[in-house]
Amino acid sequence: MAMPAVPYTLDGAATLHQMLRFHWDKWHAQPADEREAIVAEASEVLGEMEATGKSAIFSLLGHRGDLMVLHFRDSFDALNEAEMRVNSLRLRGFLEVSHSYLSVVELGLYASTSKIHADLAEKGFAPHSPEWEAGAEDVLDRQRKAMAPRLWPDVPPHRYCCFYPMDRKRGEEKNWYVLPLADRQRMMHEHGLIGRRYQGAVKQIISGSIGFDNWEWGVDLFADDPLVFKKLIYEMRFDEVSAIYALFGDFYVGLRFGASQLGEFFAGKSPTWEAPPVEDSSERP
């Protein structure tokens, strides 16, 4: 019996990077009463956003923008509502989008799938059948309800954020979507015991972009110590799974700040940061 080639996934979120470049020379040409007052009224819609845990600035490194706004949100609807509320500000008559990335919380399922499929295979369950499909969601509804703090995380608490886009190769000489489930299933886990070694130095999210966005996942990774991204990615590009099937976007790197501080901000200064205080927000869908 041909087992399906797909692996499982769980999938949270809503995300939306926002990548904005601010046009200094218009800002400085307004007089500072009114600087004082786009200041005030974007710190306090930020500031409600930034409260929630779901909402988060960084100042970009870089000729690629100035501003990254990252939202989690439990829906497509509240991101984009999120989305129009940062675009109603006055403030963003002085933003243009740079770029943008949109994606959902992704956890990929390789060793789960495998043992899943064999589980409905002994029960006698044909591939894609009701039975089949019945029984995959079971297992995958209480994986859901274990894995609920990684599918619907706030904004981790860290000073830098790295975020890039990435591929699999699926070219005519090395294509990640023909390989057999278990050789795929093999490459991710030792993929995956690289990051395993830095558990405590940095947290990463991966999330789900394909039919969403131009690459096929995002990943972001949050540190109080940024060489720890180069050395992560760096010991990464040496296994199989990067080696040979993996394709990167561009590198966005940003120092978070608090939505308080964007009068610093604006006034051209590098704005300090603190773990803002966040909103109870143990309830999850």
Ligand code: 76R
The other form holds:
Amino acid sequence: MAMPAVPYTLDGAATLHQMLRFHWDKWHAQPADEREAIVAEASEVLGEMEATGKSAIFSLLGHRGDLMVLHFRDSFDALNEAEMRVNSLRLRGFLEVSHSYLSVVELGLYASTSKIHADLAEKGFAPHSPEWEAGAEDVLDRQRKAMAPRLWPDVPPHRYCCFYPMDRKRGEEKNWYVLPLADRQRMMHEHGLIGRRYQGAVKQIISGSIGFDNWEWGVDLFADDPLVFKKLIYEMRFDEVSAIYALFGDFYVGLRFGASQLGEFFAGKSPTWEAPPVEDSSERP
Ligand code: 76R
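Mind giving me the form predicted in complex with the ligand, seeing as the form predicted alone was just shown?
Let's see the whole complex now, leading with the same chain.
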């Protein structure tokens, strides 16, 4: 009996990265009291979003934008609401969206997919039959509950963020998508072993973007030392799944700061970072 080739995934927060370019010349042409009022409004609105733990502001290094605003939400509807709140700010008149990325937080279940298939087959269910689908949904539902904190994350409170999109190769010679599930499972296991050695130094959030954006995944790494990004990504390049099957897009590296510091930022200073207080998540829906 041919088993499905697709690994199960657990899908969580709707995720939007907004990369924004700031029009400094236009800004400096504004009277000081206007600028102050515009910053006060932006600090208040973005401060409210930040206090939920689900939105964060970063100062981007380099030419791909001045700011990155990251949002995790419960639905695409809530994500669009966040986007529209940013759009409605007076500050938006000085900001141009230089790039954005839409994805959904994803936990790939390479480790357990073949076990789930084997259990269902042992019960005599045919792949994709209603009993098969119901049995799989049962297991996934339990995993979804156990993994809830990782599926619905707050933005990790670290100073540096490294975001980039990725594909798995679909070439004539090397094609991830035609490999047997067992081979992909083995390679993803080895990938995970490297990653686990960086636990504590880096927090990674993988989001899936097939059907949503131009690449297949978004990778977010958060750390208090930016060199950790280079070391981790370099080490992974030598690992089979990255060496052969990984394709990368543009990298965005940002420094986190608080909405209350927007005044400093728009006065041309690089704000320092102190993790802002976040409302107790147990009080949130
Ligand atoms: O079995 C396991 O333990 C693996 C858990 C795991 C999955 C499923 C995992 C662990 N990742 C997974 C999926 Mn990852 N990851 C990246 C990059 O690829 C590169 O060379 C660089 C980009 C980094 C730095 C990284 C870090 N990972 C994925 C996927 C989806 C692929 C798919 O489903 O086919 C991609 C594209 C991807 C890429 N990964 C880890 C890390 C780290 C640090 C870990 C360990 C996390 C931990 O255990 O706490």
